[in-house]
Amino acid sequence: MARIPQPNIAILGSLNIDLIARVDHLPARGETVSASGVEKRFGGKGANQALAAARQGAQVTLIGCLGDDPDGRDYRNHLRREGVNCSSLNTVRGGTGTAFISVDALGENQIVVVLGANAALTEPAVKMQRARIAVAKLLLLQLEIPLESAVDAIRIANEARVPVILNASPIRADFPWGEVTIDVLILNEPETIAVFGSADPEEWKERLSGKRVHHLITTRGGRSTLVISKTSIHEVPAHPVTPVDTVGAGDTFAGVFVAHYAEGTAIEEAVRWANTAAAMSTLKPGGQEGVPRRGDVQSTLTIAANAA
């Protein structure tokens, strides 16, 4: 029987070299702590993302730019194995992005960003995506970019009446909320706190509609994700696990929501997911090592039913 083809997700993000540093714990202001070693591998939140839904087997093209270095190659080459269409992926004269992560002997991680490539992807470049943007079922994008391309991405979006998904991470104090649609906003509970001046989650109901926001979508960690409408609240179990490296969790979390939602599937089954498969994602170190495939994830999610 032929596959059912699957809906074209557009993700318009940043590609980073991450270098990896391996502490006991991770350092507080001004102090100097050693690690046991440096390791290079693929990240950014974009390419994360994208290839988090590619894994689950939607058609993902991916908007963003990479450095004309070796990196840069050696990235684009890595998405294209990945199955990702990077037709829109410019190159740019310059290095690729890089981040440089510390994560401790709990898995828990700091993380500085220098944007590298990704600062080419201006509000003209954007435009020239239009039409990439506005075929799409969905248009999923994270704020490791230069705002203005993102708000940019969103009011095509909005105009082409294709759906948003926000992950607004890292958190921007200057996003303009309110001046655009979200059709749903992904966080974890500090960004959702940030961003609505709450820690009360009927609070954040509450003041969905001034934000312009249909659904928020509030990860917590191994506490249950909290999916949230103008009119209701749930809880979507997590998928308990012993973390090993928490590096793009968030972003698994995100690529695979995104990838079922545009399904069809109803928003807290695609939360199921997702849960599922970021938990899964933890068990290995790196941003995009550890990614789960479809048939993984379906099988976990089997075997905690039969469990339950």
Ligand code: RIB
Contents of the next structure:
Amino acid sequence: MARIPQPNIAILGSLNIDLIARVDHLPARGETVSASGVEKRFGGKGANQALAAARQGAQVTLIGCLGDDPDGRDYRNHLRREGVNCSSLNTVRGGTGTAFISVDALGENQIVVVLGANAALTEPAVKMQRARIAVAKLLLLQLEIPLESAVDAIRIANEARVPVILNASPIRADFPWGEVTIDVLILNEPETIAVFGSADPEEWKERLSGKRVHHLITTRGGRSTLVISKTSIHEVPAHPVTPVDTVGAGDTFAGVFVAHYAEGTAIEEAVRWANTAAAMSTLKPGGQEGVPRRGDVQSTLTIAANAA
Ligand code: RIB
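The form predicted on its own done, now the form predicted together with ligand RIB:
Following is the full complex, with the preceding chain placed first.
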């Protein structure tokens, strides 16, 4: 049977080469710790989310910048093999973005990012992508790129009435909340507390309108995910696992969520897929290696439903 064509999702964001060191514990300020070796993997929040959405069968166009180094060339080939449309990926002079990541024995991490080519995703570069954003079913973006460029892309989407899904990570204190419209805001719990200035979900709900956010999704690690709109707070259970590596779990969540939401799936159901996929992604090292395909998430959801 012919597959129904999937809606096109525009994803704007970063691409990094991740250099990952495994350590017993994460270094405290001023502390030096030893690692057994270093692994080199594809990463960056934008590309991780694009790959996660593509593995759910979504048609994804990634807007971003790679360096003109061998890493940039390899990365483009890798994303093409994953079925991501790379026609809006610019190659710029200099090095591809790099992330230095430490992962401890419990799978927790610390990350330092060198923007590299991602810094070339400037406002003019985003304006060149106006038509691409305007025809998309949804725009998904994060904040690991210049802030003005992210805000500009949101304005373009707002003007074109393209719903915006913002994963506001890493959190930026200078984001102009209330000046642009966001359909779905995805944050983890510490980020939500920072943005809303409160640890109380009832207050998050009351403050949504002032920030021009329609829905807030707050992930809480191993605990249920909260889905909050102006009139309701729903909990979607987490999928229990013992993680090996949580790098990129939030990116898998955002990419898988957006793939299902773009198909017209109800927000809580799309979060159920995203929760399960994000948990599954932590069972393998690296930001992309553990990202599950649609059929594997479906099987896991079915097994969980039968066991309930
Ligand atoms: O969210 C995980 C990602 O953050 C890593 O792949 C790393 O590149 C950093 O951008």
